[in-house]
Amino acid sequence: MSKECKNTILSLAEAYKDYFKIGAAVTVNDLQGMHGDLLKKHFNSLTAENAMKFGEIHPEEDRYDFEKPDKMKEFALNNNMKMRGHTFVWHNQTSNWLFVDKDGKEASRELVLERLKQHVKVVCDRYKDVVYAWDVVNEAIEDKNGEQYRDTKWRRILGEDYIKTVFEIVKEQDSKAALIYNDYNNEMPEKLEKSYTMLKEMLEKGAPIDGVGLQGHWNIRDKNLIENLRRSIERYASLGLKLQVTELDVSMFEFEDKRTEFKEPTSEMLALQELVYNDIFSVFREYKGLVTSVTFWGISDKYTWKDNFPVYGRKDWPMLFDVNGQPKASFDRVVNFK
């Protein structure tokens, strides 16, 4: 990190206090040690990486597991932070019991709705004092073919208007938090239009949707990223929606890149990453007031979900802090913008 950076800025959260919240996705292990120190210094928002997903927090019909999210809530409250709730309705990591009745057959719409309402009530009642935004529905748009919606049990059982229904259920239990539709690649032109169309239809029907979550799983070589990002913010904002960047990382590898020979990032990779982080945060600042939070999907390069994905056994380095928790040149670019 440069001498100038050390002298002018103390933390990410401090740098962006007049712009938006700065968040990180965490596990309970991140609340201590090096990552715990980084969280306390640089972040003012937490997202549970997995611990609040349906299958984790409600694994059996009559059993909730609050241990991990409770520790995250305690950490947040003790360190003057808020949380994002992630996530109520998703096609992955959802408990199988939810969709099966007592006879082992597919549950009826009425039964699934009853179970979902109870789940939302319990979770909201426990965490709404610290949660400022809920990812209500996650990844409902199909991006692999001409279909508009992903074919999921949620949609098949609850019906085509299930997204509106779920947002109404959450709104009834928490009227203060921002209610977000979250997805990946929804800044890409084709999926942007699908998402825009869905959100427009839902809003016209009265769905209480407050904003869109752009996951932001990007890489150092996407030449269209800034154009797509700016277009998507303006397109969603035209519906009266706010934007939250919910799962940010900048991978050293394009998805199709299967190389495994790297033991550390090259100087070229680091330089390209620095430029991408500089450019995307310039856009975020440009849309101050529309972008209300930016959350990294991880804390440092020591551990990220991009390790082993999409190539098993390969290390990635997508964060602003290196494997030792030290700020990279990308960090310098992000905080020194005045």
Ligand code: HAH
The other form holds:
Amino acid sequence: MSKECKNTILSLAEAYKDYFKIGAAVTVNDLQGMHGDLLKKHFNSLTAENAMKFGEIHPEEDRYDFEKPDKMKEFALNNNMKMRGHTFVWHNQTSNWLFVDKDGKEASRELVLERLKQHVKVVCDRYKDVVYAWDVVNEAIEDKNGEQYRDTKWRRILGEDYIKTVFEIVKEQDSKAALIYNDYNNEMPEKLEKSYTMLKEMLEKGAPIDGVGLQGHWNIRDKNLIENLRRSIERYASLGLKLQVTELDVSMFEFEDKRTEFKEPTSEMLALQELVYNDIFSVFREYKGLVTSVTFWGISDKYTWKDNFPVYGRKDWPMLFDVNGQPKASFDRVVNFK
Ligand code: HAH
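To test you: the structure above is the form predicted alone. What is the structure of the form predicted together with the ligand?
Following is the full complex, with the preceding chain placed first.
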């Protein structure tokens, strides 16, 4: 039976209540108006798109900015939602003061660790009642051939085993939430192997890692996506890890496709997108129990980071709801399953 009755649109979160959480990345403006209504109806998990990144929530050593995350937490609590915490250790959008000592020199390992511990304690104390998963480390694996790890200030200063150390620091402050290693393209064969090796090594050394975040910045033309997705879920699961899809969007453009002439999505694009959404959600459902949440990196096509990445100012249409907040054919595919 179709789950869409008369003109009543089904709720995504409701349709998936026996499978996994359905999340969206938000800005504070999304908590009102059209996006606010969509959030209340279709989602039961929120991620701050930017507001909880180190550089935003802790811009200066003696100053935190809790205004936006507090509003998100209040919205989540009022609407029976949980949150994902994004993110503690990343090479982008991180405050530079963290890596500099009082003499203007590069901070020592001890100083950076002390600052990180303090930061994690403050953020966990404030948000752990609503946060069910933290992206503890984001994007630590190198894309280029040959290299295993991305060369970052974190790694240079904290040393080789920093990923384990960071997970231990977060575990000490929040023993309940799922602690996640998050990355992009980590379902693609090469990066999958590098990530698998890293995670295996860290787990063997005792790092408290609960799961892998597949960011899920995908597109409508990747012929290998479904096969890669299945393989990666099984490979990570073989380490005893859970999976969360943390930043899902299905772009109309492959990464290399820099065309800018489209004012709206073509019917071919929309048809391909429908198929991709159909197929990925059927894989997610197949791995129910292993996949514990699926978060979109946005709410509707009205605004998404893809409008500025990888081509600044080029409109994209990667979401399940169109620019007016109306459900697309892709939405029907995701919500109507047997
Ligand atoms: C993600 N990176 C980040 O995790 C998220 O915090 C940000 O808001 C958007 C996307 C994706 C990414 C990138 O930053 C650089 C190259 C490829 C993909």
